[in-house]
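Here's a solo chain for you in C-alpha cells, the form predicted on its own.
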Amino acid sequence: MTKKVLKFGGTSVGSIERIKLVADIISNEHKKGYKLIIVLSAMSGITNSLISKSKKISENFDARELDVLLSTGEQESISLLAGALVSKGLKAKSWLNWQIPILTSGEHGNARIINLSKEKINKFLDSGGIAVLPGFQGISENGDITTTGRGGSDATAVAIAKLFETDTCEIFTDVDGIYSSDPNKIPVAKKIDKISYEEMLELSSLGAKVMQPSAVQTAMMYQIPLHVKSTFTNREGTKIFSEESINYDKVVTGVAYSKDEAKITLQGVDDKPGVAADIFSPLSEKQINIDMVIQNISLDGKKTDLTFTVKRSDLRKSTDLIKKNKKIKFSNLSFNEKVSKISVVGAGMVATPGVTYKMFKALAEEKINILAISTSEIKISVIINEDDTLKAIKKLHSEFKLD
C-alpha cells in the first residue's frame, strides 16, 4: 500500500470550514487506499498573535519560552483536524512532538530535525489509521520544545517523508502551484507545471515564498518527489523532481524579488591578504548571512571599496559590528536599506548565451540602474533600488516571455 505524506500549510487550515474541506481531501485519498501521514501547521495568524503576545511581555522573550508558546499553535490544528477525520467516521489521531518523539538539534528557533521514533506511527498506519502531526517543531536531546523556523513544516513534511520512505510529498497551500513569478503582482504570470530541485531551490531562496529553501534542499538531496498544489481547487499543481526528468521549453523559469534587503559600502579599505575575512568574521559568528560582495580595487593597488548584502532586519547589527571591529580600517561606511533584489531563474540558462545580456537591456531600457550584481549557473540577481521593483519584474517576465 502507498504511503504519502500531505502537508497542510495556515491558510489551507485557517478556519473550521478550511478544516473540514481538509479532512475531506485526507478522506477522499483514503478511500483510494494510501497510507497517509498528515502535517499541519498553525492555523494562519496564529503564530503572529503568539509573537505579538510574547514582545507585549519583553521585547527580548526568552528562546526557550518561545518555543514552547509558539508550539501550541501545531497543538490546536491538529486537535481540531484530527476531531474532523474522526467525525466523518475515519480512524484518525494526533500526535504531539514529544510523544512521537521528533528529535532536533540546533538552537531554539531555528533547529532541524534529526530523527524521529517510526515504531507507534507504521503501527498505527498499518490498522488503518490516518497520523495527523505537527509541523514547525520538536524535541532537544534535553526534553526542550524546539521550532525549526518560519516556514518550518515544510522542513517536517520532508523530513517525515525521508524517515519514512513514503512514495511523495505533497504540499498543499492557498495557490495552484509555483508560478513564474508572484501572480499577486504579475497578474499574467505563468503556472510552472514542472520544475528542478535546483530551480526551485534558487526560487524559494530569492523570494519565492511558496516553499521554504531548506525542505526543497533535503528534498533534492534524498531526491523525493515533491508536489505543490492547492487546496481550493482541483488543478494539477507543480511537480519538483530531479533536473534529469524536465523537458525546458524556455531558458529562464521564473523571476524572483525579495524587499528583505540592505546594502553596505565600505570605503577605502586596505587591500591586503585577509581584509575580507577579518571584515566577514565578526558577522558570520552573529549568524548573519552575507549575499552578494563586489570589489572594486583603486589605480594604485592600495585602497580598495567593498560592497555586500545583508537582510535588511540584519542591517544595524552589521554595522555596529563593522564599527567595534578594531582589525579593519576604513574612510567610509555607508549602507542603503531602500534596494531589493531582483533575480531570474532558470537551469536552461547553462547552455544558453546571451541571458545576462538580455537582462542588463532590458533594465536599461527601463532606466533601472544596477547596485550590485550575483550570478551562478541558473542564475544571475540584481540589486536595484527598492522604488523600481514592479517596474523590474513586469520588464524581466516580458523580456524572457514568461507571461
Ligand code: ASP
Given for the second form:
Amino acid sequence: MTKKVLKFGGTSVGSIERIKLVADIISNEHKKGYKLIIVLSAMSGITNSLISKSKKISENFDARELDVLLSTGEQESISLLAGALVSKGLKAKSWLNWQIPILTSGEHGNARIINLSKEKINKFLDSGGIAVLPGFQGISENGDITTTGRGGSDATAVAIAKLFETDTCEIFTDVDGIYSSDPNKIPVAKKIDKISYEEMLELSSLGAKVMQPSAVQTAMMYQIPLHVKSTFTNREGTKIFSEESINYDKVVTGVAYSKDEAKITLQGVDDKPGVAADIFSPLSEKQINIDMVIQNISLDGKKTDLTFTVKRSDLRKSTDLIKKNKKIKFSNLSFNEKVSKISVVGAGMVATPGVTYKMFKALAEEKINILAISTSEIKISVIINEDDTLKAIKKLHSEFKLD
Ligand code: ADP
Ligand code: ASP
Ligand code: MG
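Next block: the form predicted together with this ligand, after the form predicted on its own:
Every component of the complex follows; first up is the chain already shown.
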C-alpha cells in the first residue's frame, strides 16, 4: 500500500472549521487506501504570539526555553486534528517529538532532523491508523526540546518522507502552488506547474517563504519529489523535482524579494591585503552572515570604500562590532536599513547571455537605483531602496514575460 506524507501549514489549520476541512481531505485520502503520515504546523499566528510573549520577558529570551515554549503550538494543532479524525470514526493518533522520538542536531531554534524511531508509527500505519506528527519540533541528543527554524514544518515533512521512504510528500498550503512571485503581493504573478529543486532553493532562500530553504535542500539531496498545493482548492499545484525532467522555455522562472536586508558602508578603509578579512572576522565569529560585498576602486591606491549587506536583525550587532574592532581604521561608517533585495531566478539563465543587462536596463527604465549586486549561475540579486520594491518586481515580471 502506498505511503504518503501530507503536510498542512498554519493557515490550513488556522481555525476549528479549517481543521475539520483538513480532516475531510485526510479521510478521503485514507478511503483511497493510502497509509498516511500527517505533519502539521501550529495554527496560524500562534508561533508569532508565543514569540511576542517571550520578548515581553526578555529580548534575549533563553534559547532552550524558547524551544519549549514554541513547540506547544504544534501540540495544540496535532491533538485537535487527531481528535477531529477520531470523531469522524477514523483510527488516528498524535505523538509529540519526544514520544517518537524525533532526533535533531544543531543549535536551538535552528536544529536539523537526523533520525527518528519508525517502529511504533509503522505498526500503527499497518493497523490502519493515521499518524499525526508535529512539524517544527524535535529533541536533541541530551533530551532537550528543539525547533527547526521558522517554517520548519516543511523540513519535518521532507525528513519524514525520506526516513519512511514514502512515495510522495504533499505540502498543503494557503496558495495553490509556487508562483513567479508572491501571489498575495503581486497580482500578475503566474502559477508555475513544475520547478527544479535548484530554482526553488534559490527562490526560497531569497525570500519566497512558501517553502523553507532547508526543506528544499534535503529534498534535493535525496531526490524526494514535492507537490505543493492548496488546502482550499482542487487545482493541480506545483511539482518540485530534479532539473533533467524539466523543459525550460523561460529564462527567468521567478522573482523573489526580501525586506530583511541592511547595507553598511565603510569609507576610507586601507586598500591593502587582509583588510576585508579583519573587518569580517569578528562578524563571522558571532554567526553574522555577510551577503553581498562591493569594494570600490581606490583612486589614490591607499584608501577605499567597502559596502556590504547583512540581515536587518544583525545590523546593530554588526555596527557595534565594527566600531569596537581595534584592527581596522576607517573615516566614516554609514548604514541603510530601508533597502530590499530583489532577485530573478531561472535555470534557463545558464544558457542565455544578457540576462543581467536586461535586468539592469529594466530597473533603469523605472529610475530604480541599484545599490549592490550579486550573481550566481541561476540568479541575479540586487539591493534597491525599499520603497521601489513593488515597482521593481512588476517591471521585472513584464520584462521577463512572467505575467
Ligand atoms: P504555510 O503556513 O502553509 O507553511 P507559508 O505562509 O509559510 O504557508 O507560505 C505560504 C505563503 O508564501 C503564501 O501565502 C504566499 O504569500 C507566500 N509566498 C511568497 N512567495 C511565494 C511564491 N513565489 N509562490 C507562492 N507563495 C509565495
Ligand atoms: N509553526 C512554525 C512557524 O510558524 C513552523 C511552521 O509553521 O512551519 O514557523
Ligand atoms: Mg510555511
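Keep in mind it's a predicted model, so treat the numbers as computed, not measured. Numbering follows the first chain given and starts at 1. Rigid core (definition): largest C-alpha set, two forms, superposition within 1.5 Å.
Relative to the superposed core, residue 316 undergoes a Cα shift smaller than 2 Å between the two forms.
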